[in-house]
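Only one chain comes next, encoded as structure tokens, the form predicted alone.
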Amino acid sequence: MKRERILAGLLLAALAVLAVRAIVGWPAHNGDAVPVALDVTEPFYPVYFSSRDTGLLEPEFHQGSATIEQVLADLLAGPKLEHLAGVIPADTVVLGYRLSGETLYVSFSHHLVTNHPGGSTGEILTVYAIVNSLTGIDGVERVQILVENQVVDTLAGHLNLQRALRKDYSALGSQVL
């Protein structure tokens, strides 16, 4: 019984401690805090972009709600925080989308597949940028990433894209929601 106890205590002390740190940010990979600038009694959303010290996909979390068109101009325009970097190439713009059912077709120009740097790696932050990010707003289960109206095979050679996409975490660090 006291066994019991004393590790029921030591499990209250973890998530206490678990809860603290969600709260105040967890640390970043150099070991400092992350800045936040968030009021959690309004609502906020994810927008996804890569993580200049992983490679990985990070949130960087917005304050209001989520709607199609401004996670859309989120991406476009890039990360606030300065250890993020953007991953929709330069020029590209967002020519329309429509939402049928559960699946959003967004259409960009040309210049997501001719200025993008390429790379197994860039593709898939690319692709699951725009999916995680458009998924994480109500009624999107599944986006369909055209280019110029049209259904592409793929943006640099290495993902299908002929087919509406899932949310899809693998991409993301362990340590990020």
Second form
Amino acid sequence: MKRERILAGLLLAALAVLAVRAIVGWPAHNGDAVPVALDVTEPFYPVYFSSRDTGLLEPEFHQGSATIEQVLADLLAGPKLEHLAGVIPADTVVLGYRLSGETLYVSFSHHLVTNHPGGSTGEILTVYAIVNSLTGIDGVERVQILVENQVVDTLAGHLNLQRALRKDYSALGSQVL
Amino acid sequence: MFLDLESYSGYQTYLLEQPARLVVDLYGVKGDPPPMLEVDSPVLSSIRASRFDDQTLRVVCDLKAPTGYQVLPAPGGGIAIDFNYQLYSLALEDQDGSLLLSIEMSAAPEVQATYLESPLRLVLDFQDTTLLTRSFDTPVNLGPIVRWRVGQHSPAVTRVVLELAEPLASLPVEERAAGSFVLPFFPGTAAEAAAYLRAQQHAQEEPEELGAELLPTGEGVLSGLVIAVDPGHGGSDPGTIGYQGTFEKDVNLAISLYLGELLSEAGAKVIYTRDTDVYVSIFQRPEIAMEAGADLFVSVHANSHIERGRARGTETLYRAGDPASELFARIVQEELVKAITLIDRRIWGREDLAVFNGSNIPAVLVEVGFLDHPDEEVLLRASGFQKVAAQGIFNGIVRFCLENKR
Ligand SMILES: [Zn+2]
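For comparison with the form predicted alone, would you give the structure of this protein in the form predicted in complex with the partner chain?
Below is the entire complex, every chain and molecule, led by the chain shown above.
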């Protein structure tokens, strides 16, 4: 349980950073309400995107209770904060998902592979934005990415996607923590 | 040529053709003419002196071809005559995708390069040179070169102007054969060319240092070792694709083949997971290595960020939780960055890379640079850079093997 405590600590630090940024006032993306004025007494959850400052993953916190459908929709919609960039290739849609025990299977359209720019860095960012965001949901420990409802060897030729993956915080920028 | 004269009252020079010769009449010079002198020079073949009249000594310099010259009365007496080098011919060539200027000249040219913008052009001034061909100004379509002009800019300078569509820099002149030289071009700015040259120098210095230390018996430093070289992607999987359309699979294969050559020369047995443009599954690759009894596994890749063009630099991934792989990665990253001088991003332990899963030998995956970054794509597609990268990885392998005492 020591790991959980450390993570909670990191999360609070991230919140502190967000709070400061909220005071400065961040321009909204598409004029949407930016969820930086987070009410920490109410439920909230992280969705991971690529930081334009660090090139690494960074969480964007959304108010509410995380559901699989909502987190997948958030990932596909992209970030609201301007310094973050989306991690899901263009035209990608979710074809379906199934929770089996603590393993969540999510099937994406082929665009996840065919529109991906590649590179081990690019692949790790996309895969762990998905995995880290979804494992933030209660009851989801592992995520297996499927493409067109099939188990795949890999997304871009580096990661082994034949199995379910656990969350990995090593792709997060230390600047965030 | 220096004429050592005690005293003279004046001189006159004439450059004559057929045969080419320079006549120097020296006034107010008395005494017997010195004997004829045979000269072994790129410009002169002989020097003769004779008495023209009782006041005038005539010196005739027989030239191999007509050329420019400068007469310089020396302050301490005597006259120095500087002959220009002779430029016989120039040609732009594309040799296996590398642009170069081939030069036929009487001696190694000294070239001063100036890069000018609007319009973009590269000016090459050949110092102390006489152009023996006709001047010309002609459009071409050779890589970034759209037009070139050649002419005698001043008595001592032959000027070549290359009009460009994209930046191009000149690299140092190399001698191919007697009187035959090439000036290679680098597809990029002068600063990028300088970085490339520095990288090449590193790569050349490194093995010498190691060689002296490693090869006391002259035996291959890596003999007895089996090394798996894994060029990432291939066949139907191009890997990432650069702005200019460079396929990662081609860059990976080129660097891997250069690396394999170096490893073989050092005595290692090299196992390629592919050595042509074919698809090989990432799960098959470690199997190929294990079946061949490999001692080390090196996967060669070029990187991309999810936001194209944002990131740059070199990183080396290794099998997480394996100290030997971590040390291997640390050393390879250090030597590669030293060689190619790109940004040193990180080494990164991963347990989720397929090529690390099927074996337990020290295994690394090298991301040489970012192919989705336009500057690094220019480097990654240049064969010179690919060789330097291979040399850097090779240096890392040698160092790891030494420090690990095999
Ligand atoms: Zn790759």
